[in-house]
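As a starting point, one isolated chain is supplied in structure tokens, in the form predicted alone.
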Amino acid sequence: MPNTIQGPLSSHRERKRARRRREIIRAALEAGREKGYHATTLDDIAGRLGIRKAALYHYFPDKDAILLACHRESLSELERIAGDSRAVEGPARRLSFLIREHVRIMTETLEGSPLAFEVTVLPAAARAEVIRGRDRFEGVLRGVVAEGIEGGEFRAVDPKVAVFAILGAVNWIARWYRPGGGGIQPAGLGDAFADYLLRGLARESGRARP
């Protein structure tokens, strides 16, 4: 006979644990945005949550593990939008969707935190995991650009260079974006980036329309 009490209690504990892990990640993103990864300590993260540093060890063994969790969250989002993009018709519209959603990840999921740049500090296995995830997303973008070139929507450019330019522009958001600062809204920022970056791929006789 199933334990009807243990089930709901266990599920509640799992949700509570997941919520607390998410709170720790957000505190780390906030601290990293203000102080940088290297200057941020576990005490800084715990202090933003009003808890003792020792409490963090129930969820993460060290600061690198928190950083890896930040990357895994963003990579999961990139995998999701790459999948969702397959339902968008046409290379230009698909690329516009991917750019806008990538900007959203930088401004909302990662909150404009420079932790998005911190990869080399991770242990080799974790670093390789993050790089593989990034490479997969880069491959999706290259495929869309190549399709647009073949179909005549985009100019005949090097897809590799074009994607490097797109990723460089979007990733650099972490260097200057601040939530709520300067009146810049994430949704509008995504639209602007998609417009600017697709203009660079437009054919001479027309424009790649998102």
The other form holds:
There are 2 protein chains.
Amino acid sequence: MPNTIQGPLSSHRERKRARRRREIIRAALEAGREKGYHATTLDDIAGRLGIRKAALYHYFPDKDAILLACHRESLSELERIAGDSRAVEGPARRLSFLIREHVRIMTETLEGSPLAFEVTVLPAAARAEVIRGRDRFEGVLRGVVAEGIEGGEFRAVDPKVAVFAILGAVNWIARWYRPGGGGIQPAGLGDAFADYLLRGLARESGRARP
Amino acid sequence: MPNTIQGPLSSHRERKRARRRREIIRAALEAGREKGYHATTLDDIAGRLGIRKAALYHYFPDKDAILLACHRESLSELERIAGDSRAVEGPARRLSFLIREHVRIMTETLEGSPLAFEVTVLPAAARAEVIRGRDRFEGVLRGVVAEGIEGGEFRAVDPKVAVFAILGAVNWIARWYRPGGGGIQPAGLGDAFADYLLRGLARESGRARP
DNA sequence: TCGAAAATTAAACAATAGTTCAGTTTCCGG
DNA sequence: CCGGAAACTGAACTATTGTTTAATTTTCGA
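Switching conditions: you have the form predicted alone, so give me the form predicted in complex with a further copy of the same chain.
Entire complex below, previous chain first.
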């Protein structure tokens, strides 16, 4: 008997299914941008894809699983930039990189959707996973700030408080940013935020990013 | 015929009723701190007061009205500190005052409840009122920043972007602050935030608040 | 092209939670 | 202390919405 149980790791069908899953996540993020998780119905999400809500159950076991997938989407992005940041030398430059990339995630990947922050409704295991992921990223930021202080590049602030302020400024983007909305451009926003938030840490008034 | 239509402006009964309304608002803010508006049921709110949810309808016409009252609670606080700030001289000192007071509202009055930010569910008229109030406060902050730039006290940033960052840092407190939670103390937090966020604007590296 | 598996749908189901209402208890001013 | 008004309750009602199931359509590999 040939091995029919385990096909190729990414068959055509599997890739198509994975693509559809991402479309659903994208639709959920878009729908959630307006109303938040609870006010977003499965009809809202399905309607954006031109299908009925029952079809969603072929890709996710329930509504919470869609929310969790949205969280994972954002978490994997955060993990990626945390990894990439290791190649950037110097606490100031590294923190600047992290802020600019985080702003990019907020404006591009999540498009300002607050879905990736509503964590209280998730079942305990899923909530723990998400919180662990966020804590990890928070820890990376704190590490960078602490390193900058030790090296004398930053002044002696409480890293915990500084990181809360930074994450607040960036995450709050979900509350006011709307893609295509006039005025503020994503790229400029990331630079402006990094510039502003870095200067608050700089020991000297000169350029925060040498 | 004596004037029985309009009793004294604050009879005993009226004051008692007003007090009960405030208790309900407080309970809603507490309950909403854990789960957010949609996940907070009328049973949650009523339960904290030892009554049944039907009793709430003697004080508010529906659930949305309770949310609106929570918003108005926070808006009136913001308006108050905006007014008080006019007595503080100099953009740097005034901005510092506003940040510290705003932090105090987040930690003391709202106790970290996100209820005063969930605006999308409100009916159009109520939503417009809340947004108008928040815009007004935002405008005050922008004015202070712009004034500081004109006077040469702050460097030339985009006031809009800076205020988004400031409001994000402060409002995000609702996401992580828990009253009585160990570690961070409200008073110290306000000073630390004001210090950090002011330095990002300061033209010179010296003390931001002279 | 054929047939099985995947995708989707329509309809019914279930559970939650906001709302209403008639009736009961509590409160308080005269 | 009395009587009416205010406060509150229990229960029923309703609307929304997540979930399940059986049936139908579509897709795609052999």
